[in-house]
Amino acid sequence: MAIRRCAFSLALMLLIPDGAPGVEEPCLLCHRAEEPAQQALLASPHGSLAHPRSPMAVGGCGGCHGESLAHLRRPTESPDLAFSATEALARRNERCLECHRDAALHWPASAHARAELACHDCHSAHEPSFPRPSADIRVEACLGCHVELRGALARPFNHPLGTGDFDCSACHDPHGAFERAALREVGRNETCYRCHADLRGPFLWEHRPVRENCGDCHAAHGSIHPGMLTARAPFLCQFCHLAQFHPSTLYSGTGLPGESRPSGSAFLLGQNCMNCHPAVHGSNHPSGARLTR
């Protein structure tokens, strides 16, 4: 066995003179192309020989891992860059940013960069689905760290994350943004309007909380109340509408149907406040000053 290893090392030394560029053929002497991991790499954008800018087309495996001449001569030596946790974080990320800097313009100031995450903590560069696996896998990747949101996303009323092509990045840019929480748009409302454009307005009669912040009434990651409301109406409405008598007499369970009141209160049943004020996001009707139409 020792003689075989020496012969193999000698063959590599003859194949790879000093200063030779890192190419894929010597790597495949050990990392055989028929192995599942290598088949996945060769089917990925990084391993494509047809794309003129792919690392494999430009410099073979050395396009990402460096020339690694010591490793090629003695396989027990590590490549120049193995993307392991023992290597400098900045060096690992900089190798990725050499090609992907346009996709990570705000990365240096992002929360993920401050948390000292490496690109390969979230991305698997050898996978055929790189950089976007299925939506459910992308959501699970985020929830691996943001565990506090897993419960919210499991509530009865939530955004359909993980279905179709909809994932956390629909609202947040994981590589960083100017906005708080790395929102893709300037302000929470503009982010919501990316999908809910019909609620943008302008309206003749505006509902002030709608204009100021969608989050005043809606829980973006999930809620136990219909419409992802932060509280059930009419109680949600009464956080702001505190005038005496209607519309803000304090309602409670005493207004529900029962022996003493078979019909119940119209302010607690059906659509509660929206039984009369359905245009809660705003109205363009000439008579809609109270959002009644």
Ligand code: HEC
Second form
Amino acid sequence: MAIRRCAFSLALMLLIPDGAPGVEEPCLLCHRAEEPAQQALLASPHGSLAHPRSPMAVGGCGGCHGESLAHLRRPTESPDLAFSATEALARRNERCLECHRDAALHWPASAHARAELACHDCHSAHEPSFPRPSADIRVEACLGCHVELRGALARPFNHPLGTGDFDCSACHDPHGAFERAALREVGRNETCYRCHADLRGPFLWEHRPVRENCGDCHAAHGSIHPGMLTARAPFLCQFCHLAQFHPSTLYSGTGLPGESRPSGSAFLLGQNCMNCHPAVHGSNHPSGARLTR
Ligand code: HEC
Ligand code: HEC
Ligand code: HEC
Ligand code: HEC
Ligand code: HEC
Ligand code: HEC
Ligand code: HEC
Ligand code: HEC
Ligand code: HEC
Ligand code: HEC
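The form predicted together with the named molecule is what I want next, because the block you gave corresponds to the form predicted alone; please supply it.
Now the full complex is given, and it begins with the chain already shown.
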């Protein structure tokens, strides 16, 4: 086969003017190198002849599309693999995985594989933006399918998604991962600690929910409450704290700690629990057991 293909290329080379880009690649005779789609490919890592393992170096356009002898002879015949939706998904993805097994180690068990996504749904090999368009375009690409998140992301308190290099894959591996929801790191909070390392602790006085799940109090996809909280204090705290020794409903105005007057003070009433318990993530102060400092 290879010899026949080689002979074919030689024959074609005679037809192509000297010095044209990719002159030795028979496919470029018709799919001209000037076309935006081919320009993009040739400028990408896949088009690099210098890279010993790039598809173009390994087998020319055939490195991805297959030798396609039938198509070379008669363009109305399909190439061996055209990456069109009518071809078996497994065949299309397998071609990419042949070279990218490492990057997509968890792919077979991922939600995206189960949902029958193709690698080229996200990585269009002939787009000028391949492989790394700007973060806002990458976020848009995810939202194209995950429309339900658009509302959440529009909320006022959120991560700076789409700016700098911050995109969905700061937290998720779109190729799948060990952790639930394909979070990048193993362990509920580990993904958050990648950037919020100061909260990793350990603290002298831990606040248990912080150790267990940041998501108990924070909405990772954005919130209408400051600090991306799932609710405002005191309600947030009262999901769990109903019966501490001072009243949890601060509206009653009685029995407040260190408070001799029965009415309580304006400093306390209807106020945020964090006015007095600011060290909500844990404290290293010798007398911070109640997270008051
Ligand atoms: C002799 C001209 C010619 C050569 C050489 C040629 N092609 Fe094509 N190719 C065409 C034409 C014309 C079409 C459009 C066919 C159609 O629309 O039915 C096409 C279509 C395609 C498609 C889209 C098919 C689809 O079903 O969507 C792919 C992919 C493709 N070619 C890849 C290649 C590759 C890879 C090579 C080299 C191995 C190659 N072509 C060589 C003329 C050529
Ligand atoms: C990294 C693998 C890869 C390489 C190398 C590659 N292609 Fe493609 N090609 C694809 C994929 C994937 C598609 C499906 C469309 C998409 O997602 O971009 C495609 C689609 C096409 C199409 C259909 C065009 C269209 O817009 O529908 C043509 C024609 C084509 N390739 C020609 C070529 C030619 C010519 C070369 C060599 C210069 C080449 N391809 C090299 C992966 C590759
Ligand atoms: C013949 C091997 C080969 C095939 C087939 C192949 N690739 Fe690649 N790909 C490479 C090489 C080599 C690079 C250059 C980066 C590197 O050194 O890993 C690369 C780069 C990439 C990158 C960018 C990586 C980065 O670090 O910027 C993506 C994304 C990618 N390929 C996806 C695909 C997809 C999707 C397919 C199938 C349509 C595919 N590849 C088919 C060899 C291949
Ligand atoms: C849902 C969209 C999506 C799908 C489907 C997808 N990828 Fe990716 N891929 C991405 C994103 C986003 C990145 C950039 C991730 C990053 O910056 O860490 C990426 C990065 C890569 C890279 C660069 C390597 C790296 O770790 O930086 C390779 C290679 C790659 N993907 C291959 C594949 C292969 C092979 C498939 C199919 C088995 C595939 N991808 C399917 C979205 C996707
Ligand atoms: C072509 C459509 C499509 C695109 C594009 C897409 N997804 Fe998905 N994604 C799905 C489907 C379908 C599911 C499975 C059903 C569900 O959970 O909603 C899914 C599931 C997920 C899950 C849940 C994983 C799990 O294990 O439960 C995460 C996280 C995710 N996608 C992130 C992303 C990110 C990040 C991107 C962009 C890089 C992206 N998706 C792009 C269709 C898509
Ligand atoms: C700051 C980290 C972070 C970022 C950025 C992020 N997510 Fe998530 N995502 C999470 C966490 C945490 C969960 C919940 C995991 C769990 O259920 O325990 C999650 C869950 C999901 C799920 C599973 C379904 C659900 O709603 O529970 C999908 C799908 C998803 N994210 C998609 C996306 C997409 C798409 C983007 C980009 C627009 C994105 N995420 C950005 C952290 C993040
Ligand atoms: C890729 C790095 C990164 C990851 C991973 C990350 N964050 Fe963030 N986080 C940031 C940045 C950047 C900001 C914005 C800081 C600022 O605006 O000063 C931020 C801000 C926040 C804020 C404060 C928002 C505000 O309004 O003050 C909370 C709460 C937060 N992140 C929680 C989380 C949680 C929970 C996770 C894990 C699901 C997580 N982050 C993962 C980078 C990250
Ligand atoms: C018990 C509830 C709770 C848990 C659990 C929790 N937080 Fe917070 N977090 C808060 C409150 C309350 C604020 C203060 C918001 C404000 O100032 O408006 C906050 C603020 C933040 C901020 C803003 C900057 C700062 O330090 O004040 C970041 C970042 C943050 N949390 C990250 C995390 C991460 C990462 C985790 C998991 C390790 C986590 N939080 C777990 C309640 C919690
Ligand atoms: C998801 C449940 C949950 C939420 C929400 C929560 N906590 Fe806690 N909190 C706990 C648990 C569990 C303990 C440990 C109790 C123990 O060890 O007896 C604790 C301990 C404390 C302590 C120390 C009490 C002691 O006896 O050591 C204080 C103070 C406290 N929380 C304040 C707050 C504040 C303020 C908020 C709101 C920002 C809050 N908590 C939100 C579950 C929660
Ligand atoms: C005016 C200040 C103040 C406010 C506001 C406040 N606390 Fe306290 N809280 C204290 C003090 C003082 C202690 C005892 C500290 C000590 O013993 O070192 C305490 C102790 C606690 C304890 C540990 C005692 C126990 O019974 O386990 C919890 C839990 C607690 N507060 C939760 C909350 C919650 C939830 C809110 C909001 C609804 C809140 N606090 C609002 C001052 C306050």
